[in-house]
Partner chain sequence: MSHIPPPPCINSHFEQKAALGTLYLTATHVIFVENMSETRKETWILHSQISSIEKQATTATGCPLLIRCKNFQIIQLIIPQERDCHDVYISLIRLARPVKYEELYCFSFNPKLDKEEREKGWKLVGLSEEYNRMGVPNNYWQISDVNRDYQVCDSYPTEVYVPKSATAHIIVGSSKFRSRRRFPALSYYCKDNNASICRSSQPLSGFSARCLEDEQMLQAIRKANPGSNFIYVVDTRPKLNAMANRAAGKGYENEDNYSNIKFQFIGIENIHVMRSSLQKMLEVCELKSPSMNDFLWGLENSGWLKHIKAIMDAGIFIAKAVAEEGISVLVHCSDGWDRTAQVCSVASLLLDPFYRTMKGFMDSYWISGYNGNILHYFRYGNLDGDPKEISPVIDQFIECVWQLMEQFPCAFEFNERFLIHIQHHIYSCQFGNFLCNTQKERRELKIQERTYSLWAHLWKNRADYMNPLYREDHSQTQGTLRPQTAPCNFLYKFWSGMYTRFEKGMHPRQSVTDYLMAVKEETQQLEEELEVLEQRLADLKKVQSNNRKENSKQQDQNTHLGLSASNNSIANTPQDYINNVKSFPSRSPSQGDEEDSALILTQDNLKSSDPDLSANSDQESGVEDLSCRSPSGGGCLPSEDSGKDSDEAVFLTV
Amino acid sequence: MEFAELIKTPRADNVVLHRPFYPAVEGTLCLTGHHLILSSRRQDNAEELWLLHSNIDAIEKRFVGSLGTIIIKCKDLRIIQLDIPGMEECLNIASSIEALSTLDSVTLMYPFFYRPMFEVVEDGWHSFLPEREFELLSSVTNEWRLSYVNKEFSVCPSYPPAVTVPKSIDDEALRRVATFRHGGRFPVLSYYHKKNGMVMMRSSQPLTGTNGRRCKEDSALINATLRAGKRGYIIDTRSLNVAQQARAKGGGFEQEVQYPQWRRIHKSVERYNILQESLIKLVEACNDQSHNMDRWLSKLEASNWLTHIKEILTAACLAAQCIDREGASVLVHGTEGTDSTLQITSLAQIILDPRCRTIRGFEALVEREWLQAGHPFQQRCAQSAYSNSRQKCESPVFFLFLDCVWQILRQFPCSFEFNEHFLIMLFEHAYASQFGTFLFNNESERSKLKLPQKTMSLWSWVNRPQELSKFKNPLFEANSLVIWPSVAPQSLQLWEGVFLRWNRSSKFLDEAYEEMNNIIEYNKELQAKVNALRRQLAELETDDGMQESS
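With the form predicted on its own in mind, please provide coordinates for the chain only.
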């Protein structure tokens, strides 16, 4: 298929663009295979807007006489309005945008056509391979090994080719355990706590069914993580009721009779369409400027977004507490182990591990616990908060994780190397990007379509010094301690930087942030001068001492 077939009207003149915080601009609208471009009539012909079609969530059309208006609602929650003279032109452009923003073939998307204008210093596709992560682990313990049992993606289609498992468990045992776990997702290492050697593993639900099916290799695998005389905790992200209902469909949970050294705790975390509906309600409330205070607060509460944040953070804190304070190992799973499980394991690591609070450490965490762990980004991020075409796969699981990270960052503003802009950038690229990092649902799909050869990694762009400087937190001071966020309702706040950024100007906040940066830089300069003067003083005192002794 040629893009030209979908573009009925490639260009329109005298189009007026309305967007948040900018004056209306008249110019020429151009449609390409991947972008909607509006160029103003200014002498320098500076482009006023470049919008990826993949960032378009929904469009609406209105007509007053022969003047047509297209309202574009974006996945990054922006709303843009285009006034187009001529009804036919407007209809043609609207239908072209609809077709180009809902392409069936992923290989027609922009990352496969994008060519970077910057020098690629680091290939992000190779920055966080499992082998590199395993090197870090093997420097502190020799109880684990890197298994390539899944190198052809035949044991578990949603796992990467290499996974970390206990050294005492061979590949044949792993194959047997895979047949006992939903989707073949056998327990693998998620995190090793250097302080006490305790670990966090993740998997999917066991397929016990109504007959109470058993698998001795499964017990042996998770028991291999326990110290002598110690118990472990299984954190199931479903309610007990939902877990029991799963048995009727062939799923289930670990029975204490078969896993006597493990205590099972149910911490219900919502998933799928419940989260999607929550996002839709929240964005609708944020965009409605006509509320009085009571109506705004009731709509915010009705969305349940902050309730979901509280549930996720509470479960993550529990996992971290079991490891750090109870000195126990933990296994986390829900049903598939690709959504709420990953929220819990990754947030627990942010609480426990200072490395995950650095920029590269956080990138490694996203790679390890989300991309390589098989979170289905293509399905979950297909639509954002505005789309009318609902499929049951969309869900803001990764978005909620980023919001939880922001909540912790807000409570510990000096403990993170990255700032809020870094989290917002990840949210935007998960939904629409020129990079291939968040395409497809797992490593198997990315490998089949040769993404590392055909597309650019987001990390190749982010980790360039000129980009990194935008994402650095000026208040950062490395903190080697475990950080315990408060999950009390009054401690959790609406993430204004995302949900209100298109509704009210951040000009004054940006100015304050810049002033804070200037003060911190000036303080560093003064500190350097103080250190230099101290050195000079020490040298003078040394010289005086030598003269007196002579």
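Having seen the form predicted on its own, could you now give me the structure of the form predicted together with the partner chain?
Below you will find a single chain and nothing else.
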């Protein structure tokens, strides 16, 4: 298919762009296969807007006489308005945008066409391979092995080819366990807590069904992670009720009798469409133009977004607590083990592991616990808060995870190497990007379409010094401790940097950030100067001393 077929009017003049807090810009609108471009012709203050079609969540058209207005609502929550003279032109442009922003085929997406304008220093596709992670693990323990049982994606289509499992469990056993777990997601290692050797594993629900089917290998697998005489915790991200109901559909949970060494805790975390609706309501509240304070708080409450944040953080803290304080190993799962499970396991690692609070460590975490772990990004992030078509698969699962990270970052502002912008950047790219990283739903799909060969990795771009400098937290001081966030309602806040980003002027906050940077930069500069002088002096003095003694 040619994009040209979809572009009915490639160009319109005298288009006026309206954005909150910016003066209106008049210019020429151009549509390309992947971008909507508006450039003002004024030479003195040339301004350009480049918007990826894939970033467009919804559009609305309005007409006043022959002047058409298109309101574009983006997945990054921004809303812009284009005034286009000429009804036909406006209609054409609107329908073109609609078509281009809802392309069916992933291979037509921009990442497959994007040619980077920067030099690739390190190919992000190879930065976080499971083998590398396993190397790190083997330096502290030899109880685990890297299994390639899923090399052909035949055992579990949503797992990567290589997974870390207990050494004592062979591939044959893994295959059997896979048949006992939803979608073949047998328990694998998620995190090894160096401090006490406890581990966190993740999987999907066991397929016990109503007649209590069991699998010897399954219990053997997870028991292999327990120290003699020790008990472990299974954190089920569903309520007991939901878990029981799952049995009717062939799913279920680990029964005490079959897993006597494990204590099961149900910590309910919402999923799918409930989260999506929550997001829609929250963004609606944030965009509400009314001046009524009451309505704002009740809408914030009714959206339940912060309730979900609290639930997820609480469950993650619980998992971290079991590992660090109880000295117990943990298995986390919900139903499929691709959504709430990953929220919990990844947040628990942020709490426990200082490495995950560095930029590279966090990237590795996203790679490991989200991308390779088979979170279906394409399904979940197909639409954002403005979508009208309510499909069942969309859900801001990853978005909530980022919000939770932000909440912890806010409570421990000096313990993270990255800043808020880094999280916002990841949010944007998860929904619309020129990079291939967040395309498709799992490693199997990515490798089939040769994504690493055909597209650029987000990490290749981010991990260059000039980009990284934007994402570095000037307050960072490595903190090797476990950081326990507060989950009290008074401690959780709306993530303004994302939700109010386009509704308030951030000028003064940006200035504050800059000032903070200046203070710290100046300090570092002085430190370097003083050190250099000290060295110089010391040298001169030894010279002196030598001269004198000679």
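C-alpha atoms forming the largest set that superposes within 1.5 Å between two forms make up the rigid core. Residue numbers count along the first chain shown, from 1. Since this is a predicted model, take the numbers as computed values, not measurements.
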So that I can tell if residue 11 moves, could you say whether its C-alpha shifts by at least 2 Å between the two forms after the core superposition?
no
Quick one: core overlaid, is residue 515 moving 2 Å or more at the Cα between the two forms?
no
After fitting the core, residue 60 CA displacement of 2 Å or more between the two forms
no
Residue 532: how big is its Cα shift between the two forms, in Å, with the core superposed?
5.0
